[in-house]
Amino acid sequence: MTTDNPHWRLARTPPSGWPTDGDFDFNTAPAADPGSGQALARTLYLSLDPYQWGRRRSGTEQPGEVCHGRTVSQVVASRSDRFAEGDFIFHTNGWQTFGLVGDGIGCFNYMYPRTLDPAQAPLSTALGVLGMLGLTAYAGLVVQCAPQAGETVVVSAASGGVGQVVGQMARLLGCRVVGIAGAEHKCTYVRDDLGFDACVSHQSPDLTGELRRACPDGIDVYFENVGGAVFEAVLPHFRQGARISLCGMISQYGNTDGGDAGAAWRAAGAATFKRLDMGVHNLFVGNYVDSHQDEFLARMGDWVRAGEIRYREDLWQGLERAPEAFSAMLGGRNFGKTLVGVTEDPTDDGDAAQRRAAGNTLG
């Protein structure tokens, strides 16, 4: 019986700026069947992130290959020793229905593949606070810049996936928490729900102003996610023997000029980080998955089950509906981690579908 694959294809190599309707193919084809060693699998959830966009425009992700994504998906048929049918798993199907995982099979080969129990926690947090997101905001925060307790940490986006991990991580470990976020609501959630101390605007008139209020000690301890104008903001906060990870900059990622935003940054507060003796970490999380994602999974599992970390997740119902959530996600549109609902989750009882559409968290 042959199966139908819906899904999505990079169209061209985007041009410049944001993505259009032009960037993305929508298809349907016959699902592959599986070799040997192989198993065929059914997404469940899509991951949306902002380094897709990167992908997209460098000519990493050709034009008529499926459009890459991490997802969970389940096992619908398999001839592989590694996975069985019926079973749970993290991986890189891309943005389709259907996908094949095994020998053979290339992937963006982070956290890659593993099987999950549903009964630890919902599925859809392996590509959130459980997956590289979880692992990205970790290795940031805590491996690169050892927070102490009693300093003050500011994270941007942070409201954003990403951003509510390394605040209430940083909360966790004894930190005073100042988020940066954009529309008020957003400031609201961050500090009434996830406990940070503070939550500034972006969008304020006086940024700068607004930060030394909520950091009248400084900054010992700042997650990048945004740069441009929100970096500048914070520049002149950082104290002595401050700490960055530079995780990413999704302000800069529409950029038309084909430049490095990173050097740009760079070059914008070398002198502040040369006068305060600062480190400057660049975050590729795939450096950390050897060295810490077992420790990272036992701790951060921990966390979650406990309640001590929440999560929320912005959820999209349909793959045909991915490129418009993908522009959400990149215009801040978004509200907590971007994923897009392909198929019907089997070990969804209702709740957390609930729970979503109340705007309530995880955890």
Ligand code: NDP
Contents of the next structure:
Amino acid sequence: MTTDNPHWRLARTPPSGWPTDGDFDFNTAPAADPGSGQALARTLYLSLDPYQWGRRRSGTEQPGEVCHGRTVSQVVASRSDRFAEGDFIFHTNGWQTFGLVGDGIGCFNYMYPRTLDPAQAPLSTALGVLGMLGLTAYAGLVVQCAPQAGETVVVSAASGGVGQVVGQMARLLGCRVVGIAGAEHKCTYVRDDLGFDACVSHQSPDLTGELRRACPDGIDVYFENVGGAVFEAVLPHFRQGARISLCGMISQYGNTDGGDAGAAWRAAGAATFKRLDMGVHNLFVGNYVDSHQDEFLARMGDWVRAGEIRYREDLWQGLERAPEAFSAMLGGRNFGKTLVGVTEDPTDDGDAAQRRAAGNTLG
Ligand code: NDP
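Take the protein just shown as the form predicted alone and give its structure as the form predicted in complex with the ligand.
Next comes the full complex, this chain leading.
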């Protein structure tokens, strides 16, 4: 029997700016049959991430290709020794309902397909707090910036997938934590629910002044997710010995000139001007998979299971909504890690939606 595989393809290399309807094409085609060493998997959750827009804008993803994306899936047919029918897996299957996994298929940025145990954590967390986003937060904060108890840590896009983990880890490490977010309800959430000491809105006409009041002793560690005007507002507040992790520049991803490529130089310039000895780190999570993924999974798994780190997800039901959800995320209309529920998760106990909205995916 033929299985239908609804999917999204990139319709064109987007000209500039942010996603529009003409960028994506929804199609269906028969799902592939697994060859020797391969399995066919049904997508449960699809991760939507800002970097996907960079791939589309830059031509890395070509028109006609199935849109790229990391996924959690269940194996439905297998000719593989590694993946048995019924297994839950993490892999990179893209914006489609079915896909193959096997040698050389489904790997991206050194993150290889692996099986998941739903008894350890809800499956969707493999795309967030216990996946690439959590490792990004861990690598930038803990490995690159090594915050010390009592230091002031600032993180932008503080309620998002990466930002919420950065801030909570910094709090657990004994730091004073200040978030930067957009809407007031996001600021309230990171302050009151996630335990940040303060959160300022980048929509304030005086962001620099707000930061000065929130960080009276200056900033020791800055985790950058946004770039642009937010980065400019943060620059004056660095202290001697400050460390910056340049994780992302989402405000610039719609630009035609490749974005805020000068941020590292401007940070270095500001440091020279103020005679500061600062460390500016560019972050690429793929560089930390081999060296830190095991350590990260052990530490983060403990924090999450103990309820010390909470994790909010923004789940959009239905693959057909992927472009809408993607645009919302890029425009700040998400609230937590953005996911698409593609097909039913058989391990969902029915209370998952409530826990997601409460920021407690595990409780
Ligand atoms: P988020 O869940 O944080 O979603 C993006 C958020 O960015 C929005 O919710 C919005 O939050 C904020 N934002 C968007 N546009 C602007 C703007 N113009 N000014 C200020 N804030 C804006 O996304 P992720 O957690 O998935 O990603 C966070 C960052 O981490 C991204 O820059 C991403 O590219 C980067 N990243 C980098 C990796 C690496 O290896 N270096 C790996 C993974 C992610 P708000 O409403 O609060 O403004």
